[in-house]
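What follows is one chain in structure tokens, specifically the form predicted on its own.
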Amino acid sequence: MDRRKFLQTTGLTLGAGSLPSLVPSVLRAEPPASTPAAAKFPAGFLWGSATASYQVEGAVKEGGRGVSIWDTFSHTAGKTANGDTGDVADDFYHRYPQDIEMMKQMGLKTFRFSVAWPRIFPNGTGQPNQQGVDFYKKLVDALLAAGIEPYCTLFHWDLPQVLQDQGGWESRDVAKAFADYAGYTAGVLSDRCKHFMTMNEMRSFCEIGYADGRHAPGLQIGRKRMAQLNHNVVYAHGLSVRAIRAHAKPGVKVGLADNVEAATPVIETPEHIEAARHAMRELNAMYQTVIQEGRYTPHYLKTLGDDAPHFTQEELDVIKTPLDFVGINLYTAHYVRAADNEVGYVSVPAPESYPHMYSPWLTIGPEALYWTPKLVSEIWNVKTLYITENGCSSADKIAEDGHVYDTDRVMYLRNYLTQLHRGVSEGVPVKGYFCWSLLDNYEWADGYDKRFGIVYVDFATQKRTPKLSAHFYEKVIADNEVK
């Protein structure tokens, strides 16, 4: 059989022009009466996407935009995959409305985005730039024009360079200006925009970008200092919160997207799943742990030593400052079991021949999108969860026919929703979910090398793609089901 009648014979199209065009027919036809029951989501359920500023707008220059680590850091030779930069990037600046009505086509009903700090205080600090906040406020308005909820990020780890020459998240200044940046922010959008996170995977741009060096700034700090810039990072979390409330319009709810270390049950009996249990608490303690809960576990401060940060108690309280959502971005699990030790769990390393994805780092744990809401929400009482971020990295090629067939992308997104009904259905109180991420974009280090859209960039041309995973996305959403 050729590959025409081949295509035929299972609903797909040889064009490659609007978006329903990929979208075959077995998949909009009813199903068969044996087919087994879908995994239908509750009515209300918010699906979207999410981006990043520096992975998608380009225009660094533009708009009176202030220098960020990231553009330091990305034009520093060797530190980037072929040097890449986000100086062009998705040229999402130039491009939004064209991809919020993409956005439309597909159904969504809601859009993660963050603002460039340096957008909006050039140095960090003083006079805010109109340019800046009238970009996002157009932003926000197509959104809404389009009928998707805007949620706002506040950090997604493009810190104004100025503000790294006085010590970065080693500063308790910089804690403090950017309980300044975020409130003014949140002032000037909230009668557009009710939903904003704080940060952005505190681990990551705190270990990756200061312990590491992988990331921007690229320093490797120590551990001693390690402790005592994740306080300030916590800190200064605590600090916006308050700032955010004070300034934003009443109605308006506060949050932040953290890449929680998801303890997953290697085996779920009973003793596995206490002592997944335990290590939630523990593997996050320097950061959704003192935010839950305003202190260090025993164990933290214990195996630091003479490491531990300095803190006071009125740290920990403004630290503690309650939140109206947790936001989890998730794409592996960490699996533990049972143990006879101080506390109760040892990790459970992946072997050679564990499946992964595209990127080495991303191995497949599906029934992690169960267990970690599901565990966040019993420790800690959380009433109000939303998967931030959730994707994959995939070596997208677009096909002879101008499609691209990212089966794999699907085949995840299938299994981790699957899993992610599982605990919607029993009751853990997840309320949206963004795929990561709308858009191939840049990807820090690894340049544009890893893909993770579920729609196709030709970087050379900014063409857009959608992919099977766009459609299959679609589907999901337009039926609040996964098949």
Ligand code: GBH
The other form holds:
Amino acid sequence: MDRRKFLQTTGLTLGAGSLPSLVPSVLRAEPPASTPAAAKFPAGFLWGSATASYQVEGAVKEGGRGVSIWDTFSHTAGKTANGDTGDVADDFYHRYPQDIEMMKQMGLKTFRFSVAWPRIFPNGTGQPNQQGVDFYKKLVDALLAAGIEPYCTLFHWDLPQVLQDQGGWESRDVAKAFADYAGYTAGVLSDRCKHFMTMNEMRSFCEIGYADGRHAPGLQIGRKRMAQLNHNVVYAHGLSVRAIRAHAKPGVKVGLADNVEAATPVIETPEHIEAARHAMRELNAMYQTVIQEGRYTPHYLKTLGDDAPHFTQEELDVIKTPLDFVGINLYTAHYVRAADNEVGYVSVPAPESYPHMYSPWLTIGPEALYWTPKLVSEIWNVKTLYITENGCSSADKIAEDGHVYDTDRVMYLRNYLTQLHRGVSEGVPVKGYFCWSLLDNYEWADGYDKRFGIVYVDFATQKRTPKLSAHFYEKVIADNEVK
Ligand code: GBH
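For comparison with the form predicted on its own, would you give the structure of this protein in the form predicted together with the named molecule?
First the chain shown before, then all remaining chains and molecules of the complex.
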């Protein structure tokens, strides 16, 4: 029914005070011109999975490893579900050869892992620990021998405890120590590993670790110190990009894995798409935007007022050191709509009934995997993107026949990959996709309660069982197509 007729029959009028239409009347959906071709990805698309050191390795006291803030935090009463720690996790430190064999059988083309800083520098700085270096060399060699391309993250949240004792990410010296560690580690691995990400999810480890206090180091430092900490972290990132380039072999590619806040138009009309474009820059002002543009948005600084960070032009130049690629970690959509205000958008919160996966925060927004890479590449002219994480938690159980039928995870992945394909087929330069995660693992403060793997892990026996989603993913990879 025509909108105006509908309003007449209901007695509503379009007069002053009524809601403006979200769909301008000039825009009426046209039927698709042709049926879409099969959802084939470009040849050579890099299919992979991702993990992180503290979430899978275990062996926290072996190989000369120092203590990280996550050892301290997880061993503090009341901080994690069931008091779970990463002491053993998936025992990946010992079991990586078998796990790599499993990746090979699934057809994975790439694997994203992280280096535990306290394995390389047990005291944060100073003398490197050769046993730590050797572990990652062996891991990378085993991946290469299996035909799997290694992608290495240098910081996935396991900060050496000694550096937190010196102020952690609030400290300028820690920023410099990170650059030294990143440069050294990339240097010793770069004869065999060609892709490095400086940090994983700055927003997560800053906000949850230092503002909410629900992750290590468990602090609540307040808005002013947070703004300065955020600045210090992007500065540390920039310094580390330069250090990696200075120490690594030529041809090595450097990027980061950023959980870009996924501004997504509430519906796909030009005005809401434009709103998402504005929102993308503002919602990511203190991370991706300043990294790409070398400046904070005026709105960001104005909103902070007296709490705005102190910075110099020289620091901004370091922060915007050009990257070879941008990695996007994406789980949920952040819906926005057009608004006649200073920033051109407002956020649209999810209604209480909004569907989510097993983790309450994990609302389902597949089209974010279309919009976020598209907007990031358009706004900042990024030529190479990866989806460095995407996946979900499910209440997985072993069935009587021994299989794990995670039909909800298959549903999630199919929908997100369909939207990724939509972007890639339009020319959005996403070159690869890393499913989070290969294995059920230590989900930080949620402990082992929330399973994100496509492979089920029985934590009592360390037995691995590929889930239905692993078979689904294996088929996606084999066909290079999502169905
Ligand atoms: C990523 O975090 C991480 O990179 C990875 O290590 C992690 O295992 C994976 O995704 C799955 O979570 O408890 O409601 O306050 C994603 C960002 C940060 C989102 C923690 C959920 C807790 C929300 N996540 N956050 S809540």
